[in-house]
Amino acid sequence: MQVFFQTIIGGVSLGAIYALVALGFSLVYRTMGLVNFAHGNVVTVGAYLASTFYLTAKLPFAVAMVVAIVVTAAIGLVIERVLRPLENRDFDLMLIGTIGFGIVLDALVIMIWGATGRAVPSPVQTAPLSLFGLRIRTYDLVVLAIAAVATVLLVLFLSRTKRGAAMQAVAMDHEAATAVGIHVGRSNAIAFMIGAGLAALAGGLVGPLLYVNPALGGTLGIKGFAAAILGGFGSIPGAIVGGLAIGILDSFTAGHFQGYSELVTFLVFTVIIMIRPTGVFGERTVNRA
């Protein structure tokens, strides 16, 4: 039983990272009806920026994270502004455009930082906590706390601010929101910025847990994408539940199916989606009819 709970604890911190990535996917999708296939690559950029500010510029980890989030959010804004002219012409071209941006970001990462990757030391050097015989890494608690705060802030922004309410209106009905004077382009830009910021937060937090390399965003992007689908694409609660579920499932399969953990994880994911195609919290998203 102790091994069971220890495995869950090990999966929750990575699950929180997947949830942040899934939130970025879901926020853009619920606002625009667009799957941003460059999102995983933005995670990679955020991870490298955070590690560079932390290791090279010698900034405190918290400051390095904030700077990386701001820079990456600006990159998200650039992506949205470049893709915006395609929105009213051919939405499929906009989708393909995100794939193109992903390829460009991948190439830039390798050009700037190389292909070898880097290890990021944990900013928290205190010994693991011991609770009821379970060992909990202090940094895992930091990851959970930051992810929880970011999620609460996002929910408050969407539910308590005028701009958040406008984004909710765009998510419910694109044409009706336009008819009542809501600036849809601005809502889309904010969605991209927040999504990119969440990607940078996930990339920066995962650095001390995993090896930062050009393929990092591919791994996190796929797991975050799966988490968003599992929870219900476009659903904020679904992204959280899906991320934690994928993280815990990952932890169990890594412990029991070494070498085949990814295969088993996605087999289980496939079975769940076959049973419930809309995901756990599937909801109506942007209407472009």
Given for the second form:
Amino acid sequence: MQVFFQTIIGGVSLGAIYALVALGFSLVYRTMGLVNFAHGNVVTVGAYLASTFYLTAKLPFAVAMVVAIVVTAAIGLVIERVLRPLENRDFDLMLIGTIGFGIVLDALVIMIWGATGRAVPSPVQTAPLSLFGLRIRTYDLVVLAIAAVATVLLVLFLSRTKRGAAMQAVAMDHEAATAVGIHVGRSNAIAFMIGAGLAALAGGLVGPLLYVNPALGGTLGIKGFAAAILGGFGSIPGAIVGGLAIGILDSFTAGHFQGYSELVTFLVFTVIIMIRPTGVFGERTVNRA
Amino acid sequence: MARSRPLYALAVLALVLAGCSAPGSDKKDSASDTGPIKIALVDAQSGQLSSLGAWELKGAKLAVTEWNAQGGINGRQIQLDVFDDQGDPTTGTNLARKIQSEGYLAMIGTAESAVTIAMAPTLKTAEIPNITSGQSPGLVAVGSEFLFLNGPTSTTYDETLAKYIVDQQGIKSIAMITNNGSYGKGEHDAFTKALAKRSVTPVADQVVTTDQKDFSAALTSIRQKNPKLIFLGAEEVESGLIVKQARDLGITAPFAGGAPQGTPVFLNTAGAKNVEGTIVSSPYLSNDISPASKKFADAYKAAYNEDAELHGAKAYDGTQIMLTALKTSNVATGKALADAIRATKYQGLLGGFAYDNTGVGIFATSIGKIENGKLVAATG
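Provide the structure of the form predicted together with its partner chain, given the form predicted alone shown above.
Every component of the complex follows; first up is the chain already shown.
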């Protein structure tokens, strides 16, 4: 029983990170119908920026995170601006463009920070909490809280602000949105910006849990993408549920199937997707590709 | 039929051309008496294993620079070119063909047993001697007369470790956690065998994948067994993460392992406090062991402004052996060079090298312990 609960705890903390990555994927997809294949690499960039501001510039962790999010969001804006001319012409090219951006970012990271990577010490130094023989890292609680706050803010932005409503409108029908005077390009830019900011949040938060190196975003990107699909691509609650589900699933398969856990995780994932192709919350209202 | 005939003719022509030109041009490139001696260094310069590749490159480059400063071999400079295998076997096999076609005499690397094993058949056919930093017993199983190791195999590492832990310290309650990659698998098998020889059965035997990030399940089952010691068979970063998470879960037993556990990356990933007491089996414990290692460490520090460690030292030794063999054989190639490497007796940083038929040249490691954030020789 102890193993069971401890496994869930371990899965939830990485699951929250997957959820943040999945949110970024989903936000861009629901707005533009585009899968941003550079998203994983943006996570790496965010992780490096956060660790640089934290370790090298010696800023407090929270400040380092905010600066990293702002800078990474700006990078998101640049990606969108470069790809914008393709938006109404050839969608496949745009897709390939994001893959290209991913490769460029990957190379830039290695050029700037080197290939070796760095360890980020945990900003929360308190010992893990002990509860009925279970151990809960305090930093995990911080990660969960921040992920929850970020999700609530995102939902509020999309449902309560004018700009958010405009983005929803573009997501539903971009031609009709244009007709009523909504600037589609700006809407897309905001989606990319927030997506990149979420990637930086995920990357920065995961740094102290893992090891920041150029390969970091690759793993998180794939798991995050799977999470987004599992929850229903484009759905905000779906991204959260999908992220936590992939995290916990991963944790359990690791315990039961050991060396074959990766295989089993994705087999289970495939079976779920075969039974329910639109994911848990998917309605397929967004389909512009 | 009519359409395929010119194609067929072309194919025959290409074959004929390849048949007469490839070996000739190979020879001309490599065995010519002038121009630099071309040696390829293949290692991960990107990806998760890139720290290994970076250390290797630094060690090998240091040896080559020394030789070049002394006038090279037979008046020819040594040219060390770097290829990035990304720690990926498929990329490795492509690179093996590339260094063959570009006329490299010999190869240094890789640091990943799986990549080296993948490259071995191509290099064997091409008769390019290769000194690797891998340590998996699988390298010996390949049975290539062109493949040499610049250090002991996992069998040696783990036999020494088991001897210290079981025979000397009398610890019998041992848990294992290893990954299913080439290195981890080798460690798992070698250590299990060393334990079996002493009729010790591990209390837990957990296997993880190479890019797993959360080890709660494996570590919680280990914690329930309450072992006195945990054997760790995974690369630097993953080992560090395992130790960090183990301490968070309240596991206090010390860890023990091979080369990766003696590196700064392991120490930084896990946190210095968490690795205190880790037992390490390594052929190169520190930079202060001998006058030669002190000299090497000083040169390393001067060149790269960082402290030398095992992998750089191994690559340095391997490159020295390769260059010595090139010198004694009068810049031979192919089989003659491989024989020259086998005949080379070399007193290196890791100890005395004398190669046997399996391509292994050294059969001893020492036991070290991490104390106050530093790896020191274990006492008793």
